[in-house]
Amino acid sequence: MTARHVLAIDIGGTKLAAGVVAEDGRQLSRGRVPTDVAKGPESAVERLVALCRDVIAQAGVPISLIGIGCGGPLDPVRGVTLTPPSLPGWEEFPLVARVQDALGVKAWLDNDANAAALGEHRFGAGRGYQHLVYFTVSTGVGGGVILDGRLYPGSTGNAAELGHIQVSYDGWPCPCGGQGCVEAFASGTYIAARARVTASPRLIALAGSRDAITTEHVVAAVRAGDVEAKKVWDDSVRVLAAGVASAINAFNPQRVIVGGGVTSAGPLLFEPLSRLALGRTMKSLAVGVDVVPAELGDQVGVMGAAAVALSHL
């Protein structure tokens, strides 16, 4: 049989990107153009495919077709953005249709928390495993979900909002509109947030100021042995293991997968993440689970993306 290649498309608030993957995972091009919100949906749809008719002629391969991860929320069945916080302007947009009739290609939309829990299960961490549960955490905290080998999407195509899973029914507010949330909590957001309240001195001076400060500027600090800085880590990571337990509990995965950029912590985030969590999960749940970081990096989106298309055949 003909090899198939994928178009796979990733929409973020700040890049559109987009590259040909092949079904074995190698990918045969790809490239990225600004996503410049400010002009709108139209016109980065334009740009988009000028991208996407750039990068499958590098390849020199025919598209058999093509998937989409974007920045939620979304209706994945309709293919349309609904109002995804990071593209403004985006709501009730066809997304779909216009890709489709632009490249006269069959493609699928999907979130792109599901699309990374997808593409680490194919290509990644994941791979080998019938039962995962997917974080990232980064600017916010998403999730994904397989179960039985497939996706599991929820009634509406959203499911997996583990970012949203509230670990303390009377605690800090969250964007959501919910309290206690991890997200609200153990993003990389929030750990900056909280950190500038308390920062030390030090921090202040690593990061140039205290407004300046990122989650970065903690990690950092934490290594040089700053105390505030600790705190604030320790308790980002016991909520975040609060989330990944009660998600083992609820999913029963064979294995958590946790990526985005907080995870450039490395051992300092998954040593005691891995234990916090196992140790707050039942035992009979807790039996064979491991808590792992991500293996696609940077390429998530395309390759998450290619996995969306994939998980359609």
Given for the second form:
There are 2 protein chains.
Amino acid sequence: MTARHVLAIDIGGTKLAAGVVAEDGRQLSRGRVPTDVAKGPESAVERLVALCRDVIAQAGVPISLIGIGCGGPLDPVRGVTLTPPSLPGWEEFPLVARVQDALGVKAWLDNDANAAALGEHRFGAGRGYQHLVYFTVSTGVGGGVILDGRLYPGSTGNAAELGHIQVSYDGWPCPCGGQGCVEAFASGTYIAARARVTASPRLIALAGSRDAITTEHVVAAVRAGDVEAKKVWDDSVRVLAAGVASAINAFNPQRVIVGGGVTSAGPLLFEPLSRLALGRTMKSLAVGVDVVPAELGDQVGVMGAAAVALSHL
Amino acid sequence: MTARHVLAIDIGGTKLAAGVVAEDGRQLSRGRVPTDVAKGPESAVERLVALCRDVIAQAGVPISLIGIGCGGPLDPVRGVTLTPPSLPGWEEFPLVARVQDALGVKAWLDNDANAAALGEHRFGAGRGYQHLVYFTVSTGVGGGVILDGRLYPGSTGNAAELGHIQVSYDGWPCPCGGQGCVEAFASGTYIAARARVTASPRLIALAGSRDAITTEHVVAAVRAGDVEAKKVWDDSVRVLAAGVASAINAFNPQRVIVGGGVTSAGPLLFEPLSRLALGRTMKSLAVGVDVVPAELGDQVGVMGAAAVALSHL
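Could you please show the structure of the form predicted together with a further copy of the same chain, as a counterpart to the form predicted on its own just displayed?
Now the full complex is given, and it begins with the chain already shown.
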């Protein structure tokens, strides 16, 4: 039997990426163009379709299906973006219809965190597991859940908003409308924002100015023994650990995978996160579970979108 | 076609209940005996089996399957209780094998909260819904999740420990080993324990003594305008609301059903709980969702166990 191939599309606020991926995960071609959000979705889709034609021609194989990963919230059933904060102007945009009409191949859409969970399950740290919880800790905190080898969709395809488990019921407001959400403490955005408030002269010097402080600077300052930076970092890790423990208690997975930009901190994140999260999980649910780094790195967008398509093959 | 019937068994720390239930939910017979936990599981099963023979004889119909609901944690696959806090001495007890051997009918076991979720889905407030989150708020706080009309089991059948979503990441310890769990604030046990600390003379008078204060007394004091009792109650409702919002964000249900003894507070609980929970849920996940009281009341044990059996017919 000949291997089947899918077209994988990753739509972000900054760039549009596309690639042709074989069932076994080999990438035959790939490319990217800027999103240019200010020009609106029709313009972006025009450039995206040109990019897709390009990578399909490069790959030189027929495409069985298209998978699209995109920032949520979105409606995977209707194939429409709803109100994605990363894509202003894309409200109720019929992304799947536009892509299908232009390329003549059936397309499937899911949010980027769900796509990443499918990608890690098929090609990354989740291979061989049937029950997974995936967290992405980046500008925001998102999630995806694999149950019995399939994505857990919930009633409208918007389940697994694990960044909005509320680990501080009387804590500060989250832009989502909630309060004390994991994302409002432990996303890259909030780690940096919190560190700016209490920054030591060392951390400010590291970053150039108080306003320039990022999570990478916080991590560097922690490594250099900075006490104030360590307070923020430790608190963020405890918040994430409470979120991971809650997700294990709720979903009963075999493994928790954590990806996203903040995980570039490596063992500085994973050693305490794994220890604290499993330590505060119910014993009957912690047995045999581990908390591990994602494996797909910066390929997660395209490989996740490929996994979305492959899950429908 | 003749209606099929199941034997439903509800095992609690205080009583053992059994009944014969038809597919449509009619109870043909029922009865109960004390658990007498101190006498151990073999003695309890002996009395349980006698009770079962009794209710089967009363019903006078053949039994297709047996469903058992029991306090967790347990292993539904092996049919064994693990370390149920409500049943000391029942560690690794082969409950399903004992019941099957004695009665000669195939039996299925699930924890009481999962059984209650199945019961509400089939016979109660969840009829007609395919995606439900169920909370029970009683001595402890438990949960069950229905996805696509079926129980969400997770990898080992222990999913949906919704009382152990951790809504206060730096909060006080929970007996489960976690920290800041919903159960450690908002269970009947903890509502009463917290109220004892700050009890007003009025609340103490209501209960007879500080040590005698229960959640019912707290509710009565709130109704009578007691400020200290209201503080504890309001805080407990906020904790529950954060747990419910987290569960909606995680599981994306169509409806949240709340049962258990504490819900006898009625609108005093449900009005603020529903408003606060949906107010702090992500907008895209709150649309069309409601938070409603369970309908099975004190029949939930037997009807839940019946639903466990019927889900395997």
